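Just the one chain here, laid out as structure tokens, in the form predicted alone.
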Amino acid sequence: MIEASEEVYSSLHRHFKGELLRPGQSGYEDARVIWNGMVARTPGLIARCADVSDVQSAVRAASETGILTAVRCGGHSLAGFSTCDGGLVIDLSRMRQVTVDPEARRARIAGGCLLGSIDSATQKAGLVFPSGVVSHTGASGLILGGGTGWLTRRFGLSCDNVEGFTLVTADSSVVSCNSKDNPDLFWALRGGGGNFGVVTEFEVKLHPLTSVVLAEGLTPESGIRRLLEVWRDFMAAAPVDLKWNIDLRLALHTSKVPIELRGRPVASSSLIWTGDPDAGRPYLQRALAMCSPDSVSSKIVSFLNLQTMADFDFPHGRRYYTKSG
């Protein structure tokens, strides 16, 4: 494996633009990690693409050798798909722009973009992209994969809001696809995964939203069980302009929770209301209905804000491991 990446090395050098990272160089410690801390891997070279005919170049010198390749944008790929031990890893994260039409309400993301990097452009028109909820998740691999978040009962999965890719097919072609040209691909690259291609672009939808009503309260353990059927039942004919996530957890020792609740299992309950904050208050209040009172609270966010809010409590470098969601 050492020598293959060598091999990719020598043949990239001389023509790339981007940076060429290998053990032992200044950059590579920071560039190898990924954000899943359970996942610690030595690629044998990193290559930082600057642009698409990196990217093209560096599919070509992987087919050609046959080394063991992983694609990063993110790296926030939960089973460690962002790198691999002693290949090459194609590194998107130099290739972040942003294009926004307000007017159309759609947007092209380059494939290296963060979830933060496509709010912050997309907010500045009042528009929003519907994806996950921490910001600095890589936006390529939530859409491949179908991304939830938010704005999933709305406007549908990340996925649905993709009208168009761009890609560096394993030959190293660059290949355009949507609903119309190339549709096979098209409907593959929407939820189905990696190992299509490199996504170097998407052409997504956008839709009007600058904020949201976000409610929040705590049941206690002995209104789990009746709190969840509620939620069934209720969930079944609530208006799409509704979110309510529920976690199963020990309440945290704060403030803001009630002295009787901290350290025991509660259901926390986390709602937003996308649509008039007025139309929306008798769902939010029959939701909270069986909350502690004294846990309870309603307050309008900027999107900016609700997008950004989980990302502390998801850090790079933690040993993260889920079983089900």
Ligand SMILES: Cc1cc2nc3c(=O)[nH]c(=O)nc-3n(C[C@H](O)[C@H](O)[C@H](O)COP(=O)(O)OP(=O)(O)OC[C@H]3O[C@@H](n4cnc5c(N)ncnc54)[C@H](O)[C@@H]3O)c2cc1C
Contents of the next structure:
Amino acid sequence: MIEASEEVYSSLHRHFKGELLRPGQSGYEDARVIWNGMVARTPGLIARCADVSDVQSAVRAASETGILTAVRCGGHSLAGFSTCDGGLVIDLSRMRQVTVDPEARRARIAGGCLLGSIDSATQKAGLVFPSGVVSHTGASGLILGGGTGWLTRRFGLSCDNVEGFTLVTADSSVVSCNSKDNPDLFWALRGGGGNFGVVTEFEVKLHPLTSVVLAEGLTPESGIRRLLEVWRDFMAAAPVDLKWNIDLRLALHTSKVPIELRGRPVASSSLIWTGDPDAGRPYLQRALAMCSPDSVSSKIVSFLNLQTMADFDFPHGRRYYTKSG
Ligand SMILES: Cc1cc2nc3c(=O)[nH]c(=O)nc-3n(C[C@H](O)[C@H](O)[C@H](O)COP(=O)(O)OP(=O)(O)OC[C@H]3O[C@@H](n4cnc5c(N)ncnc54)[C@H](O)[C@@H]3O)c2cc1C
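The form predicted in complex with this ligand is what I want next, because the block you gave corresponds to the form predicted alone; please supply it.
Now the complete complex, all chains and molecules, led by this one.
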């Protein structure tokens, strides 16, 4: 019996404009790998689409054969939902165009974009799309799941900033939706995840912002309970310009960390202020008062620096095990 992936390959290979990669072929091993090294699967065929018509062909072939199919944008699904064993991967990594309209403060984002490709295009116009905190994360998976990040308090979730989607549905037709056309589908795609079709383009709102104040500090174990109580009460009424993240962790053994805290349980606060720096000072001081004075820092950083500063903490290929976040 012919393998389903061979059947899909036969139906695609004559007119497919992107790449079709099968096990053993050059480029297949690199294309197979996703971000979480814990999920090592071997698809029968990876269809790296060049454009929307390639996506339609791949979806049509998948429907006709019934082959197990996964869709991939940035490959950052922790559980590995963007790959499969023996089946077809519809890989959008060649579709990374971002078109910005600075006057209208709008952008069109192709379905294979990483967050970094969006940030570098929108910052050329001094604009931002609110997304996540690691620039090598895929935009499609993040937006379709909601999308939180540094700018969530100020501008809302990523999906709240989408005004329209274009997708290829299971019958391989291209469908658009927004608040007026196909409003139910529009509602579902804003946070409902994958499985409604393959999104090939997002139309999104942008906002003016090029830099923020970034403040950081560590609270020793004995002060963590009080810190969390203050955070709970303070943030309920704080301006939306302020974002205050707290990680509970063991402090690193680096020169930036006071000697007495190294290797000890701490609360690590990271705050940003997106408004006028002077107006933010009292709020940042209030929060940093809860931290060990030697551990505190505050500086203005560019938006691109903010968006990439955690990139190296989450490298590709490690065996990540996550229970919650
Ligand atoms: C290092 C790291 C940092 C993260 N930071 C944040 C963060 O700051 N904020 C946040 O909200 N989340 C964050 N996440 C979670 C992240 O949003 C999800 O893992 C998301 O699914 C990743 O999207 P992706 O496109 O890279 O994933 P993929 O693995 O490519 O896809 C994830 C899911 O979306 C589906 N999918 C992908 N593309 C499409 C498409 N075009 N159309 C339809 N379905 C599609 C896939 O089939 C799969 O089910 C982070 C994850 C990692 C690993």
